[in-house]
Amino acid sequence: MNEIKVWDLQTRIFHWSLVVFVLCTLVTADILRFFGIDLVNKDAWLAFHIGTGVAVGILLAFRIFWGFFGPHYSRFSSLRLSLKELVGYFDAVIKNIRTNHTGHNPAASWSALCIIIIGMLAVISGVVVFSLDEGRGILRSLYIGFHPLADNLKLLHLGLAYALLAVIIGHVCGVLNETFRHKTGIIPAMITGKKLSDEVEIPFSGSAPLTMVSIVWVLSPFVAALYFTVSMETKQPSNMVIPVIYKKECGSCHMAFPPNVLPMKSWQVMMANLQDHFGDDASIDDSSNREIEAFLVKNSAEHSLEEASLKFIRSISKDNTPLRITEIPYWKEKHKLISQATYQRGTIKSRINCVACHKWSEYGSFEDSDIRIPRE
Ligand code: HEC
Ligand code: HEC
């Protein structure tokens, strides 16, 4: 047996950067929430998740390209995908017979293919979810307000992430088996590119431009990950214009609440009874009253495309006209874990001071990524 070159430089860079980026993407995904770990500064982690996710996408696209134009052992045509060979491989594993494969063995061929396909689908679904759910990313023009379908897509994205994780775990088990039971040295081979084999080395005669393009492509994910992590803009709140008179008359005793958190009917009842407003007299002159009411009705929950508005409306029973946002079941459900002591912190003062925790709440936006509970 001779030592021959099997894995070209680009494939090795691809392989190890994929390991790094997939790990980073999985760790910063919501998956951690299942273990009760809630990442503190969500938006920063989301930016990192998007950045590394984009890197995974670019890498997988590179691998598909390289599967057609790369050296012999990196080409899809060299994968061993026959089921018979796969069964034979597992049979040998169970019987503890050492097998020798110069390129991908049958199990590795299938893992590679599954990782590329499932990984690509995970990236694409991620981009779509990010656009539909958050109104951000390259497909953000698809965003026409919160769409209930986004929740299902999110589940699909999560499912794909788990499937990818499962394939990776299977692949790692195979590698450990090869390494410790059969000592085929496949980990060093993926670093040096060289393997002991009976086959003759197949030289790669790629043109200079192909080599250039492939090297730049396979290294570009590092730049892309950095760029997306650093540059991700926070979501712009809706472009609702808040009338000055509303801020003046309704923002003096508490924050000027966004109109889209209560149904139209609630605002009409409230505006008709300002002289007895939760025990205070908040009455104002007729023309101001009409102007404010028009603004509140026009932007009420029924007329809003925000996810929160839809959920507020859904949770209110038909014959109910709540005057307090904080009595709507959806609000209570979402805030049930927050203690009284938290609301009493100096910078919050009251649970109706939404803006203390929801950065863009005055504009009716309550995105998860903009929530921060002040520490004191
Ligand atoms: C004179 C002070 C004052 C003014 C002016 C005022 N409010 Fe209030 N408002 C209150 C008080 C007091 C509460 C009850 C606060 C509490 O329970 O913590 C309240 C509560 C509310 C709530 C319910 C909050 C909740 O979910 O618990 C809404 C909605 C509201 N006000 C809207 C308005 C609007 C609209 C205007 C302008 C037309 C307005 N307020 C003007 C004093 C005022
Ligand atoms: C002390 C901080 C705090 C205050 C004050 C507060 N919230 Fe929240 N709110 C939170 C937290 C934390 C969550 C996230 C809960 C979760 O995801 O389980 C949340 C969740 C929400 C959500 C759901 C967001 C989503 O998309 O999942 C809405 C809507 C909301 N709050 C509206 C309001 C409104 C309206 C007010 C004011 C009347 C308010 N909140 C006051 C902390 C606060």
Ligand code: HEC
Second form
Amino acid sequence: MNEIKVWDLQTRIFHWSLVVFVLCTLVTADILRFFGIDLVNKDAWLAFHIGTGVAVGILLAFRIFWGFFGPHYSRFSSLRLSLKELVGYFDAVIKNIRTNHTGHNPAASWSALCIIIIGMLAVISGVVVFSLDEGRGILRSLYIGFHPLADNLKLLHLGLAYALLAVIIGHVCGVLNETFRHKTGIIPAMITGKKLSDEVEIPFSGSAPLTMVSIVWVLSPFVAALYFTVSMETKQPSNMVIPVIYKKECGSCHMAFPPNVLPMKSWQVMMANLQDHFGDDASIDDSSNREIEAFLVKNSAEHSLEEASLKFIRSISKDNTPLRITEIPYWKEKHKLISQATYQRGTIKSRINCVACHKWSEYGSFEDSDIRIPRE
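Other form of same protein, the form predicted on its own, not the form predicted together with heme C (HEC):
Shown below: the chain alone.
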């Protein structure tokens, strides 16, 4: 046997970069939560999750390109996708018979193909979920018409993530089997690019432009991940004009809550009984009452396309008319990990001081990327 070059530099960079970014994406998606293990706050890591997900998409797109234009062992034509070969390979594994494949063995061929296909579907579904659930991303125009489908798409995205994880685990098990039982040196080969083989080395005669483009492409995910992670900031919503009378009458004692945090019926009930406003008399003249109620009803949660409003409404049962935002099931779920001591900090003071942590809450925006919990 001779030591020959099997894996080119671009393929090796792709492989280890994919390992890093897929791991980061799966961890920040907090898929372990579904097994009762709370590892991370996935909302706090949303920007990083989006960034690493984009990086995975760029890497998989590169691998598809490289599967047609790269060196021999990186091309799809070199994959051993015969079912007969796959059955024979697993039979050899069960019988502990060492096999010798210079490039991908049959199991690795199928796992590589599945990782590319399932991974791309997971990335695409993630882009759609981001648009339908957050109203952002390249498909954000779908938000208005299709946002009710967000939960179903989330399940699909999650299912694809689990499928991808299953394939990766199977691939790792195969690598460990080959490494420790048969000493084939698969892992070092993906670092050095060289393996022992009876085959003749096949040189890659790629052009200089192809080499340059492929190197830049396979390294670009690091830049993309950083860009999307640090740039995912929202801006002050500009479609809501807050009446001066509302700020004066309702903002003098507490934060003037944005109308899209409660249903229309809640505001109507509240405005009809201001003489007993949570134990205080907040009565105002009829003209001001009508103007404020009209503003609240017009911009209530049912009439808002903000992500928080949609989720507030979905979590409220039809026979329930909450008068406090803290009574809404979705609010309780999102704030359950925040301690009472946090609310008592001097810069917060109360659970209903939304603007202390949510930058644009006065205008009805509660984006994850805008959350800043004061330390004092």
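Keep in mind the model is a prediction, meaning the values are calculated, not measured. In this text, the rigid core denotes the largest set of C-alpha atoms whose superposition between the two forms falls within 1.5 Å. Positions refer to the first chain, counted from 1.
Comparing the forms between these two forms on their rigid core, the Cα displacement of residue 304 reaches 2 Å or more. When the rigid core is held fixed, the Cα atom of residue 366 travels 2 angstroms or more between these two forms.
For residue 20, a C-alpha deviation below 2 angstroms is recorded between these two forms after rigid-core alignment. Comparison between these two forms places the CA of residue 316 6.9 angstrom away from its other position, after core fitting.
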